[in-house]
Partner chain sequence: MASMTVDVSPHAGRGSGPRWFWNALAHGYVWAWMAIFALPFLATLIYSLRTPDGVWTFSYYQYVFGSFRENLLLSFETTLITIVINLLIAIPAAYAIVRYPIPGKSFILSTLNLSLYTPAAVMGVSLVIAYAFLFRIPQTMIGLIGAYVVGTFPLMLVPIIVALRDLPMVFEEAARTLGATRMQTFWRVELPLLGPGISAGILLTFVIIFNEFLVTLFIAGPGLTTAALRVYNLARTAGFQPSTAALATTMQLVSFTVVLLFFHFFGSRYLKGTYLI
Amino acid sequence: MVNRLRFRRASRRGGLTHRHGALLSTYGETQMTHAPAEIAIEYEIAERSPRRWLSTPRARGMLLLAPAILVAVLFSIIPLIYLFQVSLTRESSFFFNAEYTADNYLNVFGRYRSAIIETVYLAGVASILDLVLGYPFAYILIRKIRYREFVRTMMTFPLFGPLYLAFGLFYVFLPTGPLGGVFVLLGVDIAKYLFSQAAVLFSMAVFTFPFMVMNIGAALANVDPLLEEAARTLGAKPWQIFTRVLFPLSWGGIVAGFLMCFGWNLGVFVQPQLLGSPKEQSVISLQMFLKGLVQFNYGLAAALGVLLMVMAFAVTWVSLRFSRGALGA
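Can I see the structure of just this one chain, in the form predicted on its own?
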């Protein structure tokens, strides 16, 4: 500090200025002398503005990311750690005198194996229905429909929530519902489908249908229509155009849409509760509700939650890997 002050005073009296490690004298004949490295470094540090680091792109980026990182840590990372800690305790002992055990995970993969299989089965079949019905709808939406923005807006109605969708379908499936007369004329006993697997799968497919259409539509929008015309002029039939042109070029959107629908359907809760039989009501999410809020077995409920979280994270990661930007589109 003393050397720095002496150097500054000498520079003021002698009219010295610092230029790239050299001292230039303004009195008399111009003469260049090299300053010691330590004095030059101290001088540079002393002249540096204390807020200069805020002007760098990296510092500005960190400041912009700070609120998002804080929210993620407080409302995502910490609760997940807390959930995993609860899953290692016996029943509700975590809130009193914690008894740590791994029996919860043994029960999950033993006693509740059928619940895991039922959850994966319902999610997979509903996603296949979305794919079968969503691909032609997405193709028509991208290639044929002029007012596609209006159709996309109408497709957002199922996204308002599965609760509204399940209640609406429950009312439709009633014999005295708004379509009861139509089903009677068609000779369809719609009441037998009210508490069945078919009703659950249909409601799950309707809820996630927009996700499939959006992903496949984003992939098809990047396929040049001239490729289809070229294949058609070369004598290719419609099914050959689909298998050799459209399907390979839209493969990323297909996989991303299927995995996104599958991930959403893994956490299905309302549809089996309102429209399903006891078999469909054995899905993981309903088992978490029963164990946690009815039987107060928080340890087992948390273990089921950890399993469901790991499955959802794995599906989401694979979906993002295959989407290659289709999800953002």
The other form holds:
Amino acid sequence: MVNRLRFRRASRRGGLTHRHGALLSTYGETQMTHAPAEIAIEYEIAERSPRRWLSTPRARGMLLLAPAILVAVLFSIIPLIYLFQVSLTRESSFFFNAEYTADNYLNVFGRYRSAIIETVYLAGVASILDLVLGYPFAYILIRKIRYREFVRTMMTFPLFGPLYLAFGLFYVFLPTGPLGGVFVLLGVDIAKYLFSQAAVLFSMAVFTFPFMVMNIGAALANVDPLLEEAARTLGAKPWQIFTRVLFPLSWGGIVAGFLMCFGWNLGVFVQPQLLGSPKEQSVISLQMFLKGLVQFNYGLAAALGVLLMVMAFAVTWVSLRFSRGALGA
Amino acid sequence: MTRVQLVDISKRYGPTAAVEHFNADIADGEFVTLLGPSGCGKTTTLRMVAGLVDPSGGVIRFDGQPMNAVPSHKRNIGLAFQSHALFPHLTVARNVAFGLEVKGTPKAETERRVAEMLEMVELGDYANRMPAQLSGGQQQRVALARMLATDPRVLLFDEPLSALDRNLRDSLKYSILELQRRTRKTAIYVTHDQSEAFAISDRIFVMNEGRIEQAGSQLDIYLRPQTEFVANFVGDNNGIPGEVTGLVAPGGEGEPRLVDLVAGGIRMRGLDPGNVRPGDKVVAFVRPENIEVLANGHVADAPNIVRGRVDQIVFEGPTVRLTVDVDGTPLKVISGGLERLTLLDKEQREILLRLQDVTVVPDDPAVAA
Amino acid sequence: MASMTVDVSPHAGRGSGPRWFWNALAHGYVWAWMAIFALPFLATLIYSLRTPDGVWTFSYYQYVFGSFRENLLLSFETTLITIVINLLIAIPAAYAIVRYPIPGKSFILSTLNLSLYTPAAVMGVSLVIAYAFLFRIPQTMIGLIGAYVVGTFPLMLVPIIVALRDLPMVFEEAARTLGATRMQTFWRVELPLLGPGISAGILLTFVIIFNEFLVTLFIAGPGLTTAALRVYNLARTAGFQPSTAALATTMQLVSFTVVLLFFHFFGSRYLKGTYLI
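Switch from the form predicted on its own to the form predicted in complex with the partner chain and print that structure.
Zooming out: every chain and molecule, the one shown earlier first.
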């Protein structure tokens, strides 16, 4: 070992020529030791031949990315910057003679504070429901079920959008609906829940349920079942296996799933409108629509939008830390 | 058909050099192997010949034409990959036809050529299978057919057998050699497996840390290693540091020149590396299978004959492997033949050894200090 | 996901009840959730097939091909255009991100994904303002398509990036050494091998844009009512009508058929890390 190390250093000091000399003596003509001058010149020429800027890999890559970046800048970044600017102007004055003011934000954190709280509350509770109900679902899906593809296919229904979900649930909650008889049998007065917080929360939780299952499932799939067996053979009880093995190892998926559900639910719009009471209908997205497109108070709508965007981005940023680059980052 | 010259080729990634000052002149029809441990730069060198990596310096020539500025798809080469790299969405026949199709070869000609190639690798009946339906060996044979279909100037092999199991490796390496002999194409073969290199090459380049350690025939590399690295990397070896005591007068025309030395307290006579004088520090190498266990009755007091105590005996079937302690220097000894059986009860006993074919490699004095 | 079906229920073999009981409970739980997933759809379906007097009928589906026809066609049209533009933008972008040395790659990727994390209502408000004041394209098809593209091309991008990363360079190199030009390599080798990833992108774009109503509500004018927006408008203004249910059922059936087709041909592998599962 020592000898070899010494040898390595020797080779860097130029012991090479010497060794090549030895080769030359053995192989005569077929072995060259250094480049003849003309070849070196040729190579120089090849290297310096006018290389157009566009032919560098970096430039070509940027060129291929250009349309995507253009679309993102035009339809996402510039509008968001505009939104911020508009949020600093009074009502719809931005479109005529911009009057700059901070009133919109004072308003948002004053009169609309309850709307913010309502939005965060609904999103938070719905996401907690998803977590509590989704963890066992993900565990069963990953560990015990052979018809996993079928379950996944069924799970796409909520993802067609909250609109059909809310629309369909509306009918489910109707006493005259298809399950009306079932509810009567169970002694549940289902009509009571029609325009209620419970209905809104349920529809929100169902809509984001697949996101939770997806994140926790991905984390659990990476936990070797042998670890659970090992824990069991070491005498751990079921709840100890959960708290000491599964929970710590799927922590990243839990956080990512929760934040993803929370982020989606912050933008909730149609469920309160179709299934909720006026209290639930104070959520930020709905207020933005009402203030902006019904009452033309663009300044206030923009300020609400900026607030919602900041909240959504913060949540996304944290969740991407935990989801191990689910989106290719 | 094609002489391949690599003139002072180097490849640097930032401050680290993957290949430095690589020079080789490969004759038309020659089968050359680049042998070395992983990370020695052999694959990078091959990929530079293939045009998949741009050299940082130097010139690559095919028949005298510089190829540096020629993109890979215009070099007309055949490259065999470690994984067979068959296109999974195309049938065997379409895989073999690929190179012809992209060059716009007429359909009839393509079909004839594909059939001929598949026949050559004995897979004529598999034309319409998908690659995934073939065994590992069959896949690699299709890859060979695909690479030969376009009649390339140079064949390049990037460890094509390393993903296969041992039996397949042994039979396929002779198939590769036979195909190369039959098509008389220049071939460059990269491997870390010395038995592969020894079996098929006309010439072997042993590489280490981006440089050529030694180039030569199998026998040169095996019997006359010129550096410590080659002596250690190729085959098993005993390396014993020592000092030259004198040059032996040449015995006659064609006789090897010898030197006397003392290494590990043992007086030996070894091959003269050609550049040592008395007093120089050297390392003496002697292969375990070149150490003969002598019957009792020999005189210990002669060059290359030493007495040692057997520390360990491992019976390996056709051979017996001994570890012998000679005045504190452990020597590995491999003994074959019937006499191996007489050694089995020699543990902790003294035996007499004759060291044959001792090679001598100079130890760099600048570093020894 | 590894197909681990070994029974390692924490309860298995313990004293807390027989194994079959826990198994039945586990499967029952999953089936209960599947019922919940399907329930709103089934309820809508049933409602669309009955008159207020409780008579079973297909008559409400005449509206789907009657007065809703225009909305449906507009939905198909906008979805199709969005998919084509998404493909044209996302394939080169994915290629650049995976195969080219681009400075600030992760920053660029986050920028491209920005719209994915923007709540739909925020996107709607910001685009209404930008379209009216800056681009001067309020209530136009161009504006609508622009919003759809920016909202979904990241979803096209991600599966293609995943597929391209999974695709070893060796196929590309093999094609090149066999004499194929860059374009030939792309069309003959890479594009077919990227098929599942690209299809996943198409599926995601389809499912989302076909059913999108919220951004549309903000930026589409009266002449640009897509089918999903029509469902929303009718649910808001006309109450709960069987004809609306028929349209909603049709929309979900079309979406589900597309999903089934995709799962049949490609499985769910390329949808990982995206909107759908």
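If you're wondering where the values come from, they're calculated on a predicted model, not measured in any experiment. The term rigid core refers to the maximal set of C-alpha atoms that superpose within 1.5 Å between the two forms. Residue numbers count along the first chain shown, from 1.
Asker: What is the Cα shift of Gly61 between the two forms once the core is superposed, in angstrom?
Answerer: Comparing between the two forms after core fitting, Gly61 shifts 2.6 Å at its C-alpha.
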